[in-house]
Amino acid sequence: MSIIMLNIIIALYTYIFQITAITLIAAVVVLMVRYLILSIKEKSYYPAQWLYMLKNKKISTELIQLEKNYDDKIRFYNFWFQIERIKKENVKGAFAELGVYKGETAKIIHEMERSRKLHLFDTFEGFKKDDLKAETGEAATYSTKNFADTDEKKVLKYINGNNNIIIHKGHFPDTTKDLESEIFALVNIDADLYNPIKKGCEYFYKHLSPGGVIIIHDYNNKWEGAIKAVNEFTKTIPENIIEVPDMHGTVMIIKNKVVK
């Protein structure tokens, strides 16, 4: 082979590469660039009457932040929207949240109505033995070590509420024996496990204001109790359960009203 033929072997070869580098590099920056539109457009979602209420100064500075930082954003929105729905339509009660963990929901919950009693239940020790002995799929893989790195003081302490913020340390429906006459607008269910929320639900439905509403939260396939759970009860419940579409599954149950 002669040294021209070899030039332009090695010079047709160097092209193609040229070309194949240039067309994977022009690849890879269209893709990031895509992404980056389409992260920025996510991020700058943001439901038409949340927007309006910025415009009108009547978010708090703090509840904008929660906003910003919590991943969830239509677990979060929801909760707004049936937060304002509930003042709106004047639903007695007070809130609660069974399955609280660090606080992360209570906080969000309690900034976005301050005025009211905030219950909170939970063992703020980890799961118990008897309620994880029924489970199947992803809490089958639970111990009693789950969920235990918290404790009711730097829940409080996170919070950084008012006084409307009550502990409920214990067994769940063993910590309610002093409610018998609270009434309840809005109740967070976040137990996880079959029994819980199962209880949860028996006994929240029962102090439920006409109107009021239990939100459930990991109604997903991962989570077999929770599913069973929410499927038992509202077989023997006039309402139906309502989907909300966000990242780990959430059904609602809002209470009929009395129609006078």
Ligand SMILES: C[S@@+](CC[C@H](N)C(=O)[O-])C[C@H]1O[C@@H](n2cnc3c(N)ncnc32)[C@H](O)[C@@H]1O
Second form
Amino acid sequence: MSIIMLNIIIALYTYIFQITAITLIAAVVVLMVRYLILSIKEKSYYPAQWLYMLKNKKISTELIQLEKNYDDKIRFYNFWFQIERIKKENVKGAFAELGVYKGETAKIIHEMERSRKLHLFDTFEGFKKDDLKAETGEAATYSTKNFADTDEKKVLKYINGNNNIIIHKGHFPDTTKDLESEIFALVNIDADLYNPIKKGCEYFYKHLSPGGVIIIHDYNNKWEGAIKAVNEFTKTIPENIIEVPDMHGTVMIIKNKVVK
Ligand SMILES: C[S@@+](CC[C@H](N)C(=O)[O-])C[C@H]1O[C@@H](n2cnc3c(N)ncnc32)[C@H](O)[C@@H]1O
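With the form predicted on its own done, generate the form predicted together with the ligand in the same format.
Now the complete complex, all chains and molecules, led by this one.
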């Protein structure tokens, strides 16, 4: 092969190499710019009312941090809007959560309204066998080991709240026996399974103030027990469910006000 031919081949290879390198660098730059634009745009989705309260320094540093770290922003803001509404409308009663696990949503709810009692219901040992027996769909693959890696002392430490937090350890609804006279303004049901969700709706609706809200998580087709429990229960009450388009599907029941 002549020297000229060899030079032509080397020049060709160098040219192809340079074009490939430039194309790759351009693709990385485009992806980075796109990522930057999307993350800036995402940050601009703060609800106007949240921004107003932020500007007026009416949101605690702790809550601002919790919002930053929580993935499901729509779920977060839904809790916040409901709690703000309850405060504005002066809906009477305590707050409660059925399905606490390590206390992530309980901490958020407590931080949004520290002056109300917050009753926390959980086995703090995971699901019970009898509840699991009734399950179909995704929940049928769960066992008593799921959500068992927690305990109430760690939860209280994590929430780092005040004396308004009351733990009810054990199988729900057995743990409601001493609470016949309590009334509730906001209840978060996040128990995944048919039995506790159904019993939770029945117990808390009976004790819910007019204007009070029950928020139920996991109303999506993976969680057949949750859908069945909510649908069966709502047939027995005058209110409709309100669907919240958060990550895993939440529904709310807001008890009708009594108009005088
Ligand atoms: C999905 S986890 C709750 C997640 C929690 N809200 C959070 O923020 O991470 C479901 C919880 O429901 C509890 N649970 C389910 N059935 C229950 C029952 N019958 N009585 C008490 N706790 C129950 C489980 O022990 C588990 O901790």
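It should be emphasised that the depicted structure is a prediction, and the values quoted were computed from it without experimental measurement. In this text, the rigid core denotes the largest set of C-alpha atoms whose superposition between the two forms falls within 1.5 Å. Numbering follows the first chain given and starts at 1.
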* Yes/no, Thr23 Cα shift of 2 Å or more between the two forms with rigid core fixed -> yes
